[in-house]
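A single chain, nothing else alongside it, follows as structure tokens in the form predicted alone.
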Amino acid sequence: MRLRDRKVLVTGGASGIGLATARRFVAEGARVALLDRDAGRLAEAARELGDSACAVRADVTSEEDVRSAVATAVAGLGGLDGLVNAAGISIWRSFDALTHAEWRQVLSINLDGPFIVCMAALPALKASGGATIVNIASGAGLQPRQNFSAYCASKGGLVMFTKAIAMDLAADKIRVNAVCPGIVMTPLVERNLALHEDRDAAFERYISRNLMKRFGTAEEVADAVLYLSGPESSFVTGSALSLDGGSVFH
């Protein structure tokens, strides 16, 4: 029960890495508020987690939505000790085919979103006296990937945002870290694979990038987020933890 009585807000909590993280946190004794824009999946996830979870619907790109949702979460949980920014999207597109609207969509969710949520949650996190923020970045924020210019820019920006606010918030006893997953089998990755004419060939090409020759799982990422949110990482802040089967140096 490493997170006993901790109160944590998880964005993108209705599916994928966000939901896996919420499950792991509840198993470790935390109470969680799930924030997502998908009302149907959100309600289903909250029902699954039971009394240890509450659901707050919001679009992370809307300051008004987020301020209201964070206030509801803080009231429902009785405070806030942690934040996990897991909401995100990816658009697989060659740069010469990418539109400005798509560029803005990716950056608004993947980079503006964590900024907006962090800012709204900051007063409650400061009041905790020992809070944590974990941003779900990506291996694509550490190394470029073909046909992912918007995604790489958003996740690279999120890595540097993490490091910069870790410096700003250290005096408030808030630790800020990022997890940088490689290819993880989530609904988002399934959608990207479906865009390829030969899905099996794309699958093999993706796993060839790492030493372990397999996809990661959302549960493996959740374990890393748990580490960065728990007492074992009490001397860790400003880090960007690669979780990619060896892709970064391969």
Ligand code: NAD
Second form
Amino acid sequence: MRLRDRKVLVTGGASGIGLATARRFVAEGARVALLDRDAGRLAEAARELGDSACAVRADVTSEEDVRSAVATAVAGLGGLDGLVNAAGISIWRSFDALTHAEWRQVLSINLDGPFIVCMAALPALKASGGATIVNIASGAGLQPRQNFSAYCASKGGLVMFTKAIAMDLAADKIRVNAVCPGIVMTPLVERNLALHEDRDAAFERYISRNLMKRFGTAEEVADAVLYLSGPESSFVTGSALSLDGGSVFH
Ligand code: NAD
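Alternative state: the form predicted in complex with the named molecule, after the form predicted alone:
And the full complex, kicking off with our chain again.
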């Protein structure tokens, strides 16, 4: 029970990595508020997690939505000790086919989103006296990926945002870290694979890029987020933990 009585807000908590993280946190004794724009999946996830979870619907790009959702979450949980920014999207498009609207969409969800949520949660995190923020960045924020310019820019920005605010918030006893997963099988990746003419060939190409020759799992990412949100990482802040089967060496 590494997170006993900790109160944590997880954005993107209705699916994939966010949901796996919320499950893991609840199993470790935390109470969790799930924030997501997908009302249907959100309700399903909250039902699954039972009394230890509450759900708040919001779009992370809307300051108004987020302010009111964070207030509801903080009131429901009775404070806030942790934040996990997992809401995100990807658009797989060669640069010459990418529109400005698509670029803005990716940047606003993946980069403005964590900014807006961090800002709204900041007073409650400060009041905790020992809070954590974990941003779900990506290996694509450390190394370029073809046809992923907007996504790479958003995640590279998120890695540097993480490091910069770790400096600003240290005096408030808030540790801020990022995880940089390689490919993890979630609905987001299923949707990307489906765009390839030959899905199986694309799958093989992706797994050939790491040393373990497989995709990661959302549970493996959740374990890393747990480490960065729990007492074992008490001296860790401003880090970007790669979790990619060794892709960075490859
Ligand atoms: P997912 O699609 O399963 O989950 C993302 C969740 O974010 C969904 O529930 C979606 O409704 C929510 N969301 C999207 N836009 C939102 C918005 N504007 N406001 C509120 N909620 C919003 O995807 P996932 O793979 O679990 O991705 C989670 C995070 O992990 C993302 O930030 C993604 O970029 C990152 N990531 C994923 C992988 C991977 O391979 N799956 C790898 C590296 C990083």
